[in-house]
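In the form predicted on its own, a lone chain appears below as structure tokens.
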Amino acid sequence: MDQHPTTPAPGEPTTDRVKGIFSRIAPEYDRFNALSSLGMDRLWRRAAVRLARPRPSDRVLDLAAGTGDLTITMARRGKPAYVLSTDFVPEMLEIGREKVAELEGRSEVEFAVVDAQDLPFDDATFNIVTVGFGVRNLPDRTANFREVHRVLMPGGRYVILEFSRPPFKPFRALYHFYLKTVIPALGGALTRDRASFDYLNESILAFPSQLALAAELHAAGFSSVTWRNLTFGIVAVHVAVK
């Protein structure tokens, strides 16, 4: 029998995998979602901070928050009591630690590495958990979607952006070029790690619809899913309620 391992497909995630790329591209991250999405990423995670309806009371919880930018907007804008910005890459969290050391603001703001597959926290400890372009990196979603549903609060809200599937089939494969070119060649100029967005772009193909998605939350015993695509469906915004 043959004992070796074997090859992950081109866009399947895996810890070594996921680990190993995003250490590699922390530093050029924030300057290539800046300049990939022509800037849209920051109207992306405005629209799921306002989905997400935070309140001044409530505790939300970040995951796979890389250099904190979804957990600057959603303490900027949303101003809840507590943010807790996770993330099992240390060296993307240590960007987003710096950043921000310079915000101002009523949320009290606080770090920790953490496997979004393994949550060690209490059960019913959040309001709202968050996560921006990070659940299609996960090895394990299903794993996700219950230590989520366990740690959330008795209606409290699991609010997924995430890259999707744009329903007009023609502006569909249009996008699929940019994925398959622009995007690998864009971030090999700014990194010299092709391979990495290669990667990348393969996991967006690989990612479920916006209707298989929330089948799977669903599925993890969540009471309502509901979804808003933002910029044509490139991206789509999941709301989960426990």
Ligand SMILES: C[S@@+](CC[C@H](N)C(=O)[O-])C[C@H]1O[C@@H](n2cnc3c(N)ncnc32)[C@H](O)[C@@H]1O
Second form
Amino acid sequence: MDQHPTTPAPGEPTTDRVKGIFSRIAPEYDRFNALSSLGMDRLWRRAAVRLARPRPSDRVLDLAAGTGDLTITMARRGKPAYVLSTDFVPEMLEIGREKVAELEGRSEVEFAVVDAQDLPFDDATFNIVTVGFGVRNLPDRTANFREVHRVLMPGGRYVILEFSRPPFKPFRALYHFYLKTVIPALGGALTRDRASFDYLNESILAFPSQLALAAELHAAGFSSVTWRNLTFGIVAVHVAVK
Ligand SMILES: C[S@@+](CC[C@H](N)C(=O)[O-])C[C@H]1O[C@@H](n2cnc3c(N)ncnc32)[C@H](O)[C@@H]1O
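Compare with the form predicted on its own: the form predicted in complex with this ligand:
Full assembly next; the chain just shown is listed first.
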């Protein structure tokens, strides 16, 4: 018999594991992101906002918003009427709230503690739903896709920015080496919590390919799904239309 039947597999997201990790690493999250991606995370979020194509009257829901960087990019560059920034870890959201308070000339932004798998909103409430580097951490993606589909207006878009699978094999091997060595060392040095970064790496390696994720979105009822690879496919932006 398995002596540890409740121990999750490497890279497997469970609610307790994910909440624990992000409440612990919240103060260092932004610094880790900028260093580990060599500053490219900002460009990836800008690309996601461009692909979301917000209009001035749009209402946007940002899920798993963490410390608010995708919310902020949306509010400053996309300038929809309204952005609701949500996460289920209040420590992450609080940092986002402080950053947004300093911004001028942007959309109206509000914050709420929300589980991305169980959305407390009426049907057809938002024109756009975004999630940046959050879908990978959901134990039940199907529940999230079903809920997002429900709260989107007809024709609304779900924009998923997530680590993905570089198609060119030699580059992929190099990137996976970087993931397994540099990322835990850097994350461990910044937060003294190397185990959390081992999990984050495993979760990237366990995440479905671009094509497989698109198939899951189709199966959840989205009528069209496209994606764009960024930085040789390290990251992809999927756009699923209701
Ligand atoms: C890697 S961070 C991404 C933050 C931000 N979107 C960004 O672009 O930097 C992942 C976030 O997902 C949140 N998260 C994970 N599972 C969640 C869930 N079920 N509901 C809401 N937030 C969740 C975590 O708390 C964490 O803040």
